[in-house]
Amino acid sequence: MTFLTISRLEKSFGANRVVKDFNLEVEKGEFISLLGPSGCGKTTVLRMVAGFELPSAGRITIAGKDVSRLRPNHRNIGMVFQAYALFPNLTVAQNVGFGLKVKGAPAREIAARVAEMLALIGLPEMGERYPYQLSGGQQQRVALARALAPKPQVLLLDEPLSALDAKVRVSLRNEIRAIQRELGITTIFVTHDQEEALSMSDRIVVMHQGVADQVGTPFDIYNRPATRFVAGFVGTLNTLTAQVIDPASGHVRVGGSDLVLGRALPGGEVVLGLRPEMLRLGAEPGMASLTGTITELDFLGSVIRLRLDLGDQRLAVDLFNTTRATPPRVGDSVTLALDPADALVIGA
């Protein structure tokens, strides 16, 4: 059942339309990520849901109630910011209990809820410390506990991990997702990091120039991009210009190699999208083949990334590292196997 509905949402600042006809239905307990580059409108959407910005047009409903014009403190929403926003003069426990205190909750109830939240974020012994005595990851955990303490209907996360170093970021995103699942709270998460969105989300909204270009599961967003922008923005993508030889069978020529895609294509030229991991070294029965010359080789640990010349076009290929095989060398001419069904046709 739909719990949060955003209908035809618009936001303009003067003549600049930042959000354009944005629509989204969120199920109760779902984790949704708004993913896109800087300036695409994702944070503006989040701020309108929170009540920090009023929509220029459209409606926002939570549990059937229109909250579009309500003040933030009347929406029962918890929010976690990028910069922690903890009160430096309050202890950890006082920060976590702040929202409950503002609501006038009894001291005993506040103490019990604070203890529950500190246990939930794995900091049960830190209640008497001050924010400056905590690491960045610990401060963000406290900010999350403060947002959750008043039992909000919806949790909003505005790039909460971007200020942390890589190892802490990976650990904390796993913790946030585990806590969200445990509580079953409806969550909207804003990020420009593809890996965060793909690993954490039930569904992803890819935004581009104020518009939701595609809404789907991480699997669909990555493997079945609906627009050229989504195909290029999410993950690494090779784009190759192909000459169509037979439109009916999808027979195309790329850099001197012929592929039969097995689907109808327009005549002339098309642009094909190939993920680096879709290609394998060597010819294989029933697979299409591409031939090229290795110009660069990067050893990345678990992955070996090759860069090849296919005539006047370039191609990146990711191979899994294995101790049982010697990697090819720069200058080698190699054949690559490709399942034609994996090739994306992303434009003429």
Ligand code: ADP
The other form holds:
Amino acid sequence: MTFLTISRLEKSFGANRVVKDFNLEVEKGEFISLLGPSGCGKTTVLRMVAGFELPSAGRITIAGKDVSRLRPNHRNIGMVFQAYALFPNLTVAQNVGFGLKVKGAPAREIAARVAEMLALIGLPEMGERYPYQLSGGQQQRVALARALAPKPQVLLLDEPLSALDAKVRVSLRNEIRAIQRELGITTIFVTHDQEEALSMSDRIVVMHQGVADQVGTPFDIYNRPATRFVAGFVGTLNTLTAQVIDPASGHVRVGGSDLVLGRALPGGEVVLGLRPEMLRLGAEPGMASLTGTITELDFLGSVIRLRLDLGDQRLAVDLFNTTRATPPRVGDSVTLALDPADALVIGA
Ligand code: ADP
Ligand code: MG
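Next, give the form predicted together with adenosine-5'-diphosphate (ADP), keeping in mind that what was shown is the form predicted alone.
Let's see the whole complex now, leading with the same chain.
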């Protein structure tokens, strides 16, 4: 059953249309990410779901009820922001209990719920501390506990990991996802970080200039990007111009190599998208091949990253470092194998 629906949502600030015909259906317990570059409208969508911003048009429903015009405190939503928005003058326990206190819950009930939440975030002994006595990662866990304490129907997270250093960020990804699963709470997570979105989400909404370009599983978004923007924004993508030799069989010529893609193409020129990891060193039976010269080689341990000249075009290739293979060298002319089914046709 669809738990949260956003239909035909629009938001303009003056003449600036920042959210355009935004539609989304979220299942109960689902973890959805809004992914896109800075300024594309992610926070604005989230703030409209929370009720901090009213839509210019469109509807938001939660559990079948239209909440579009309700005030934030009537929507039963928990929110976590990028900057630690903890109250600095309150203890951790008082921060976590804040929402329940505002609702007028009895002290004993608040204390029990606070203890439960602190255990959930793995900080059971920290109730008497003040925010400044905690690390950034601990503060964000407390912010999460504070958002969850009143048992919201929906959890909204706006770049909650962006201000943290890399290691903490990765461990908190897993922790947030584990807590979200344990509670089964419907969650919308905003990020500009594709790795965060790919690793955490049930589904991702890729946003671009106020529009949802594609909604899909991480696998779909990466492997079957719906637009050129999605293809370029999520993951690394080589874009190569190819001359179409035979539209029916998908025979194209790219930088001096011939590929048969096995699917119909328009005539003239097309733009092919190739992920660096789609290519392997050496010719393989049944596979298409590209020939080029290595201009750069970065040894990264598990991966060897190459740059090649293919005639007049450039290609980045990531090879797995297998100990059996003799590594290629700069200046080598090499053949690369490609499954033609992998090649993305991202524009004509
Ligand atoms: P994101 O979170 O994806 O970085 P935002 O939703 O914060 O993007 O902003 C989208 C656009 O809306 C930006 O161009 C921003 O300047 C504009 N915007 C956001 N909030 C306001 C506001 N209160 N008044 C005017 N313009 C705003
Ligand atoms: Mg934002």
